[in-house]
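Encoded as structure tokens, the following chain is the form predicted alone, with no partner shown.
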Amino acid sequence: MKTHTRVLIFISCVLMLTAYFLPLWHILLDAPQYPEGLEMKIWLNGLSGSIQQINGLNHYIGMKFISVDDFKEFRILPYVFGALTLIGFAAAVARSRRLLWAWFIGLCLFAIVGFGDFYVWEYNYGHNLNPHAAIKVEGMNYQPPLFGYKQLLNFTAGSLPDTGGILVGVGGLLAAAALFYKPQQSSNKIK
């Protein structure tokens, strides 16, 4: 394994460690009655932001209250992500392409399963509404977008990566570069 590959792996792993200190994702709600907007930040092990106000709104439309205790994922994600990051460091230290492949595949699976789980949670929260809610709009669901913006009644809901998510994404791109990028040798070295 070449030096530039090991450097890419180390940088990628360091970027991924930011997931323990920075929020990964955020959901925004903008409406005229909330000029400063409401925001929920999703961390590797919990939630923060305007949870109480969002739960107040959820009550009126019959959506289940958001509680960290309902997400068992927050109890296991730090360990799974930590194990993946350790595999990355091990690949660089041991100069092992086999570990590099295992790390990359693990990261891809983590992303696929993570986004799939996020979508299911959003779907369940947005579709499984209390039929006795104060506000009912026939045919309306309140599932926020997985990525991007969506209009929900008079709210604009946004779902975007936060600082930690962006850095982890860059780390993932560097992991792919470490695996697939092969710098061209100069013509002098080839001879």
Second form
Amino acid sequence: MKTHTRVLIFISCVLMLTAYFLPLWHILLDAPQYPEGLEMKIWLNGLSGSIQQINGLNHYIGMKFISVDDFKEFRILPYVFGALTLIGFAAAVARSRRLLWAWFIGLCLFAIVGFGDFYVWEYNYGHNLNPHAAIKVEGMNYQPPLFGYKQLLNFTAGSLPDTGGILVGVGGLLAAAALFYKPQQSSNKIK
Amino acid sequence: MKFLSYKLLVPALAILAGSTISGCKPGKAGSSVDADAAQKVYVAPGKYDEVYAFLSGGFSGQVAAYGIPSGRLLKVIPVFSQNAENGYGYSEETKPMLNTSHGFVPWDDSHHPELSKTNGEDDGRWLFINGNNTPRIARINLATFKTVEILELPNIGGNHASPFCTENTEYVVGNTRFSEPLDNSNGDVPINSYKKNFKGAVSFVKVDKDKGAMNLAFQLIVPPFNYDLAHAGKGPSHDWIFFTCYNTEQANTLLEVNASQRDKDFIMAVNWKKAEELIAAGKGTKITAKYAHNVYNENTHTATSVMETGTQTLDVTKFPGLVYYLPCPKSPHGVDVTPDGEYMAASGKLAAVIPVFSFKKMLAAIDKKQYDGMIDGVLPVLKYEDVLHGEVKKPGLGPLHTEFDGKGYAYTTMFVSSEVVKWKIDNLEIIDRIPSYYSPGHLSVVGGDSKKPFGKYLLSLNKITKDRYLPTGPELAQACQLIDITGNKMKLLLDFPTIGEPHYAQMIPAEKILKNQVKFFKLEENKNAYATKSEKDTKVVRNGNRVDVYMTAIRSHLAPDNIEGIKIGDEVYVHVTNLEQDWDVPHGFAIKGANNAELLIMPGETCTLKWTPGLVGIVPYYCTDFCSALHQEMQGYFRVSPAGSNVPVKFSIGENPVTQ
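With the form predicted alone done, generate the form predicted together with the partner chain in the same format.
Full assembly next; the chain just shown is listed first.
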């Protein structure tokens, strides 16, 4: 394994570790009455932000209250992600291309399962509405977008990666680079 | 012939035209309005004003906050008067704020807002204001725009020379307009024994540097003049504070005439630092005095009133060097210290000049000890010529009050000639004058009494409006005019009506207030004795004929919303906690037929409404603040039964399937 590959893996792993200190994703809600916006940040192990206000608003439409305790994911995610990152470090230390492949596939699976799970949650919150809700709009569901923006009644809902998510994303690209990128041989060499 | 007649006609017409021009009434305004005024005062929708203006409400007893340059009313802050609109002075928590040694006094006459200062600059932390009638000083927290403290002052009548503060808000002062016999003496004396039995008392209220808490540190017992206004020194004059006195004739009847006899009255210069040292050295005399000290705690959201029992005094005739008198023509109102602390401009209401005194010369005159006589045999009067920097000649009629722009200019209101006059401090020359509509009392420049005036805007605070606005019957609004003072010539920008009497104002750049704003009270920090922090803790508790209702409010219901078992003869205390934790979501609370006002409860706050039901039957209550789309559904019922009825206490709210 070339040195540059090991350096790439190492940088990638360090970027991955920021997930423990920075929020990965955020959901933004803008409405005429909320010019300052409401925001929910999603971390590796929990949620933060204006959850109380969002729940306060959700009760009009009968959306289930958001509670960190309902998400088993937050209890296991830190360990799964930690194990993955360890594999990355191990690949660099042991100079093992096999471990590098395992790590890369692991990361890909993590991303696919993660986004899939996120989508399912959004779908359930947006569709399973209490029939006694004060506000009922025929044919309306309140599923937030997976990525990007969507209008939900008076709210513009946005779903975008946060700092931690961006850094982990860059880490993922570096992991791919470590696996597939080979530096061109210098064309000056013949001379 | 025809030609000749034309020749004659031309000069004849010229003479006629000339006489018409000189026949025009002089001094009509209109030209003083800035051509760009609309643009300069236009604050686009959604944009903030540049400056906060705090205007006293005068006889309304309150303070109003306006945005400048738009002149938009932002909030009326209740201070000395009950305010049914939000329950101030009606709720159980705020009633103690209006307690005094005379009992509950639900009104006062608020005159001079004073921003707290650090190093002589407005720091945006607190606003002090005096109650004139039943002598009091209030402190408003500018993070919450709530009155958080009111301290009564004993031994004085008419707390007018108040609450001006020293350079670092070490003290705010209060001094008497109506000298009286001291509270602990026998006051049952003939009024014409004024000179013998009446006294003035200069009150020094210490302000805690961090918390702002006030306490009456000491009072100086001074001759029974009428003390009008004050300003503390700054920089070189840091240790001194100046008071204007009128009625140095010591008249006690028909003051209009009898207090206007002398050619000169006085400015009383007080060395407060020296007074502080004397008190610290134990030279003060403790006297009994009864005065209320009311404090509103922003964690319990509750005010408490404590009756104080005494204070320290210093008889200034016994301590040489504490006070000196500067002769000042004639019945002076304002005494205003220049930003550099070197000059004091006084405004004799009946004088034809504005005398400007030099602090340096005052110190030199004190050193020389060549006095122009003594008051009460021992209090030195300095010589007018010795302390005078110079006089502003022919400034106008009825000079009242002066502020500064920090560029070497001063601005003085002329009550009688109804104008604002700009003059230069160093050579005392008049630069410009602009009419005021009408009869301005005080004026205010942004930071104009501080060490570093912000300048830019001047407010002329007017007593009479007559033809300025659409008429509203005999009672008309008073008003102020916004004047641009950035250029050499003053330009009128805006004219807007105010609440009560805009007696005086202080203006401060908005960012100094904005940065400390509280958006809501944290529920977990609510230490109110009757706070209910969750709906499941709501309850109704009977104790004899006292019933306590622990209620919560959240969009869009009150819990409980059905209450039975209330009887005629009960005293019902409804404690409502607003459970919201978001900005700008207050809930209101009102009961049909309650002989009381409503409550307006901020997020995270608890307020209590006392209700004595008078009729048997069903009594609705509801939220009065349009809080949400389902605000109109936010309501409930009391069932009131006859006295002695055996209907049990029962309370409930329907199951909410949505929030389970």
